[in-house]
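One chain comes next, on its own, written as structure tokens: the form predicted alone.
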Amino acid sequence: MRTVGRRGTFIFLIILLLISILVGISIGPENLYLPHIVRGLISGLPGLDWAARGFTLKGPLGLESHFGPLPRGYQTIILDIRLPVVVMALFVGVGLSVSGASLQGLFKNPLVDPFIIGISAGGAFGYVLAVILTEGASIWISQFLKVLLSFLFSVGTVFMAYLLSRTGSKVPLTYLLLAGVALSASLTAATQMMVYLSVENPTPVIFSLMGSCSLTKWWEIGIVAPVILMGTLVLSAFGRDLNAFSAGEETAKHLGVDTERSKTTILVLASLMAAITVPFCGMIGFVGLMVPHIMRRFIGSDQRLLIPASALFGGAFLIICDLVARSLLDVTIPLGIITGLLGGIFFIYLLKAKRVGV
């Protein structure tokens, strides 16, 4: 019965993800209907551009169905404007959710979010530093340095926390968590100071840091998607080790887990998945906290199931959040505000329900 329940949950999550993708594409200033979306998506495949030009289907008994060309501009709206935003939200949701589930399992702490160990703060610092250094430079140099410095500072912050918390040949997880919180606070203050003192027009920078997928380009997805897919697959393979960590490091050693190697690999991959989202979509918090918590209610704590379930639900969740951010008012609200509001409410719920040991 338990197996049927889990299988049903995964089927529901797949259906939810597909529906969220279609709804994310359909709703906007110009609402699109399902037949238009399907034809627009098909027309983007090699050799199938006829789906947009119009065609005739022959049915039984000689009946024919005629489909005219897609309305003017629909193909561009679907393939070049809305689909990249939805796909980026999907991958960012997957990355943050899988990262959160893995870090919570590693730290044995349900309150750990990918950004609490300094990933977000490091990325924001690198992004603003690149804005200052590339003032007046070409757009390609500016974009390249923003991505490079944001990514390097994100991962570098985690490694700095790793070094600060290292005692001998071991890295106590509690020390690592505290080092991450301390570095996050320091880098956030430094970033705010740079914006205040050195950025001539701070509004676009502040908007970018608040989180958004609304300006996504396909080349950006080409960078983010492989990292997220690779990290999800590898961390799923480490599900057994994460299950062993839940019983304590000593118990994990007795179960044959190379704790230091597994700890380092999981930490690096989880950090990498969260870090790659920062230069392209800014700081989107609480996704890695909320999604694994919700999935545990339906799937349980087995990381071999929790990680893929979190990936599916995380992708659908962030697509829906992005849709709300784009559609709630006449202006696009930063995605980080939506997830922050939901995360705050969810955090209060956890405390009231006494589901966390604090």
Given for the second form:
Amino acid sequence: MRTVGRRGTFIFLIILLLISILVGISIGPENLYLPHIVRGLISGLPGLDWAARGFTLKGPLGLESHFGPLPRGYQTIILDIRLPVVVMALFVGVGLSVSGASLQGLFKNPLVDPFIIGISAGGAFGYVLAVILTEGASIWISQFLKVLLSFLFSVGTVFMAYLLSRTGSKVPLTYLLLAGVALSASLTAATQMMVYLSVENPTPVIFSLMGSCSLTKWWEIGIVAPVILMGTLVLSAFGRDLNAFSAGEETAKHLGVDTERSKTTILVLASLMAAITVPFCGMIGFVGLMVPHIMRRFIGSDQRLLIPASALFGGAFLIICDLVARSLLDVTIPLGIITGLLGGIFFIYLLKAKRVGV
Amino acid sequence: MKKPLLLLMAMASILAISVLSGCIETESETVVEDEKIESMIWNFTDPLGGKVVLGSEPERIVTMTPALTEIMNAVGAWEKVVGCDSSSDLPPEAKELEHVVSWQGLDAEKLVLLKPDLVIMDRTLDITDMIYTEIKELDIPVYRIYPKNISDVLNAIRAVGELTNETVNATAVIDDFVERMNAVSQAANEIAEEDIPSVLHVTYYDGTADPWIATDSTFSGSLIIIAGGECAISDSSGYGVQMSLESIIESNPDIIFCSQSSSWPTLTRETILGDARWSDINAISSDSVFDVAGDWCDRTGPRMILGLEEFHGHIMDHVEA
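What's the form predicted together with the partner chain like, now that we've got the form predicted alone?
Zooming out: every chain and molecule, the one shown earlier first.
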């Protein structure tokens, strides 16, 4: 019965993900119908460009149905504007949720989010630094440096927190959390100082930091997707080790887990997966906190199931959040604001609904 | 005989005294009257209804926007400017002046040290009235403008002329502006209705977020309309708005202006031409994407006429092509 329930949950999650992808592509300033979407998507495949131009389908008994060309701009809107945004939201949702689920398992703390250990603060710092360094430079140099520095500083901050909290050959997890919080506070202040003193017009910079998947380009997905796919696969394989960690580090060691090595691998992968999203999508907070929590309700806390379930639900969740961000008002609301709002409410719900075991 | 003589003398002296005292009284009244007239001349009511009591011609003036600094220069009152905002860069000497205000806010201490007789500011950039209230509390006279259209800009130039006793120069600047604007407007009226191009003015776009657009309710929008175009994006806010790329593809403008500003991160036409997502738009296929000077169309000063003429030139090239 229980297995059927879990299988049912996974089937439900897959259907939810597919529906959210379709809805994500269809809704926008101009709502698109399914036949247009299907033709737009087909026309993107090599050699199938005819699907966007007019064509005639010949059926049996001389039946013919004629399709006119797709309205002007639809092919671009489907293939180059909406699909990349939906795919990026999918990968970022997967990345942040899997990273969150693994870190919560590792730290045995349900309130850990990949951004708490300094990833977002480091990323924001690198981003603003790149904006200042490339003032007046060409847009391509500026883009390149923004991606490079925000990624390096995201990963660098976690690495720094790791070094700061290391005592001898061990890295106590509580120290790591505290070091992450301390580094985040300093880096956030430094970022604010840079924006305040050096940026001539801060509006676009501040907006970029609020988090958004809009106007994603395919090459950006080409960088983000492999990291997140690989991370999800490897972390899923670490499910058994994470289960052992939930009984405590000592117990895990007795159960035959090479705790320090597992800890480092999980930490590095989880950090990489969250950090790779920052240069392209800014800070999209709380997804890594909310998604694993919700999934734990449905699937239990077995990490071997929780990680793939969080991946599926995280992808659908962020696509829907992005859709809300795009369509709630006339202007696109930064995605980070939507997830932040939901995250805050969710946090309060957690506090009120039950005592949170720490 | 003695009595009438004495009486006569007394009457004469009373008359003399009264005449003399009358004379003195008349003289002092004239002085008072002159001062009254003088102070009346140097008292103003600004377009927002604020009373500006100066008492005498202001010699030390602080301008709070680049456009006001440019207007001071255009009416020949540059030597009276003792401080300005951090974005002012015309005349180039403005960069060397004390900067009392930037987007971070007012540096009240710096302003007080400059001992200005008058501060001229624009409410558009102080919509919350915070800076205005701060300066008023320092007992410094403030004259505020709040231009919403081109005729308000011309009135602001006239007002600055009056405030600085340079009305002749101000009138010359305005006359030149109006004459050139009429010439553009006349030529624009000859464009056949079906040839009027739809124009999109992009003020910022870097490919990672939706573009910022100057809509029909902005100054740039008014310039586009006078220059003979129509705005691709309508909106009533009066400010630039961020507009989804999809809506822009749908609106399909015939001409795109990309503005380069000296105080705003900027884009060039290459950013748009190099971005495949714009390729379905008419302006791209007809090679009608132009770089334009942002300072000429978003600074509400005398150089707006240059912006209008630049827009008009591109629109006419497109119509005639």
